[in-house]
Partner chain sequence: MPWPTSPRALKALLADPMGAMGLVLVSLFVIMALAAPILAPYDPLALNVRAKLQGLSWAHWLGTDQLGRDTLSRLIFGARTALSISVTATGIAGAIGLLLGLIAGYGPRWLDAVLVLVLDSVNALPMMMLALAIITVIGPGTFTLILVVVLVSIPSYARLIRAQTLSLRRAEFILAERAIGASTPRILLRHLLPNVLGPLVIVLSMDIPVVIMLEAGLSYLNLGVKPPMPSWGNVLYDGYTSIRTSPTLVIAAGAPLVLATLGFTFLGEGLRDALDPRLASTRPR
Amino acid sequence: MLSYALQRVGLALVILIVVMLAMYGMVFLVPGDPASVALGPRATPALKALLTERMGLDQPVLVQIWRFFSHTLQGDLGVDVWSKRPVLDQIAEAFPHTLILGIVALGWALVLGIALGVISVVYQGRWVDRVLGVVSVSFISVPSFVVAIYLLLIFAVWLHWLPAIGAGKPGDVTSQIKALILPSLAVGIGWVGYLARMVRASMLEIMGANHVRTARAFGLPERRVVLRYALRLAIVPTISVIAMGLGSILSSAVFVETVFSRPGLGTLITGAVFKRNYPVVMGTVLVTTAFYLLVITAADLLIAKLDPRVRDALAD
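In the form predicted on its own, the chain whose sequence appeared above, alone:
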């Protein structure tokens, strides 16, 4: 298990380094002078030179890459070009909002997706199974930002049931929960379909296993057979999907936070992109990527712990 864990952690570190190189290389692929775009056409050459120096773009490429890596290893993600605040402080303020949004969205998506998957298996081949299949595929097909816009129009603009923008009043838990409902629905609805289809496929495979047939032969209630002997094993393949879902949900939050004007990594990186604030953009992408790799690696280790066959196969 230790050897497998070291392999997965090493692979995650390699991927993170490649992402850092690719991300820094994209700075030079963006057309136009960053200082000119950020300051506008009326900026003086002296002001452009000052901003270029402040962003560190006046140094050779290799020097910039070395400084970026060395500072990152020391926990220094740079300084905001405009506010002069450390990028890490801004990310630390925004990340909890996005993380809470992702956890809540994935939480109710898990509950609803697993429930739909189990119901589809129980009513396999009947009209309920077919209807739930159509619903699941529909959830997968609709983009999160489209769902966000329609939820905003229906429940905030027309019905006035929930707030349209913001994250709620500070210190008011009820207000914060209300402000979290629509964004979490918009972010998590696509994963309801993924989880439902995954659980259904896994359970159908397990329902034909010998231990399930033995449980039925002993006269155990069907509900106990489905929930205890089939669902418990069917959840194992969905662990990696859940981990990927949390990472994808964080990326979907970029659009949803913009639509609902919520503070978070999405709002932070969107504003930084428009201002060509490269330290904030690179720092936010780096932290998001590192978190995603951390979740994926933890999921791989958990799967290997629960199912040694996976660990042995990958180790070979």
Contents of the next structure:
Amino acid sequence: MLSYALQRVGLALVILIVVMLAMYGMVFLVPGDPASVALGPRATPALKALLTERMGLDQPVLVQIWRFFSHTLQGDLGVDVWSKRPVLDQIAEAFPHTLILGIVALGWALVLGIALGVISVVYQGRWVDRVLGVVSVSFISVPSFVVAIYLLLIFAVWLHWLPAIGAGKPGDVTSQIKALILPSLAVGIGWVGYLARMVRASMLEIMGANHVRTARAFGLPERRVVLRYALRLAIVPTISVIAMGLGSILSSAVFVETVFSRPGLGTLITGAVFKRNYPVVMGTVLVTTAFYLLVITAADLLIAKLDPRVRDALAD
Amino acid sequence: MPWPTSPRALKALLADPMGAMGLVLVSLFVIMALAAPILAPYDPLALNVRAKLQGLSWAHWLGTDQLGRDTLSRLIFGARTALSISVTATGIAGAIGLLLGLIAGYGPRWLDAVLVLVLDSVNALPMMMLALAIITVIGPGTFTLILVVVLVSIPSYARLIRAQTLSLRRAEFILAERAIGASTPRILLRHLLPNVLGPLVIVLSMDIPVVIMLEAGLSYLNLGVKPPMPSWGNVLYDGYTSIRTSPTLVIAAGAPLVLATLGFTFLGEGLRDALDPRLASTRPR
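Just the form predicted on its own so far, so send over the form predicted together with the partner chain.
Next comes the full complex, this chain leading.
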């Protein structure tokens, strides 16, 4: 188990280093020098010379790479080309908004997805199950930003039930919760469908297992068999799926935050892309990648700990 | 396994109501894209400021946008943009993924290790983040869009082909070929390729809706195709900006996106179930 953990963490670190090198190298792949790229259309010779010096572009490449890595490890992701504010500060401001959006979206997925999955199992093979099957696939395939816009149209513009833009007033929890409902539903809806399917499939597999048959033979009520014996086992594989899903949740968040004009990493990075604000884009990409790697590695380790079969396979 | 176009596969696909519906929807979109100039009642770029932001009417079935352009015509031509970009991009990504997967699976082990590390690193980046990083560096446009799709899709195709090749290289018929002294190109092209191509075709067809979504999403953010080129994404954005005054535009613009992604997903799942149920199921991206 320990060697597996070290191996997984090591791999994550190597990948992170490769990604950092790639991000750094990308600036040099562009025609023209990186200072002009970073400055974009605003470049004047004086500004360019200043930035070239500040970015250390007058140094040998190896020195540059060393500087880049040591700065990044110290949490220095450079400064915003426009506002001159440290990139890390902006990311730290935006991150909690996206994090809560993702968590609530996963909450929808867990609650609705598991409920729909269990209902499908209970009505297995009947029309309810078939309708839920179609609904689940539809949820998975429909683009999150279209869902976001339709939700906004129905619940904010027509019905006036929920706010259309922003993240609520600072300090006012009720308004913040209200502002979170539609965006999180738009981000999470694909996962509702996916979890519903997954829970259904793994529960059906477990329902045929010996211990469930034994439980039934002892005359336990069906409710108890489904919820206690089948559902509990069916939840374990969803952990890895949810961790892997973080990447897609981030992608949806980029669109959904823009639709609802919510602060967050998505609005931060899209705004930066428009202005070709290179340090902000690279910083956001690095931080999200590091976070993503951290979560999938943690999930792998958690599964190895929870599921004896995975643990035994690793021991060999 | 049978080919996706074989009569048996088609029969199995049509027996499944969802697969049949997928086939119908996809056929409609392909016809729309191919026959766009014939089907569209107006020039999708023609401005008519006097007829701006109209609702449904006989002259403009789906209304008009801020510049008086006919929404139906823009959406019909948008099908062309969506399909051409997604087919080109998945095709290129599939070809490169196939090549890399064969090299990783059949080539020397050290090369496999290097390729897997690189592929895993690309996969470790959240898709949208990688896309935005590339767009920042080379600027938005159709070429960028295709490049982004190719880069983010290669790893999963290469991994699929690699896994298939690895399991096949120890198969008896391959060992037999090697024993009688067949050359490596012969083994790769005549024996491995036909066996790994089927699953790849299914996975590629299942990824087309994902690419359509990415194209529309980035065009919605004005980071995809350059306006005034019609895209479902930029029509949706035009609708979004006037969502309070004339919701017709935004409702109409979202519909083809919903129907196309549903159609392709139903078709892809139908094909998979009909041909190779072992392939991984659709996941949100």
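Keep in mind that this is a model prediction, so the values were computed, not measured. Residue numbers count along the first chain shown, from 1. Rigid core: the largest C-alpha set superposing within 1.5 Å between the two forms.
Visitor: 2 Å or more on the CA of Phe274 between these two forms, with the rigid core superposed, yes or no?
Guide: Not so; Phe274 is displaced by less than 2 Å.
Visitor: Can a Cα shift of no less than 2 Å be assigned to Phe260 between these two forms, given superposition on the rigid core?
Guide: For Phe260, whose C-alpha is compared between these two forms after core superposition, the shift is less than 2 Å.
Visitor: For Gln64, give the CA shift between these two forms in Å, the superposition being done on the rigid core.
Guide: Spelling it out: core superposed, C-alpha of Gln64 shifted, distance 4.6 Å.
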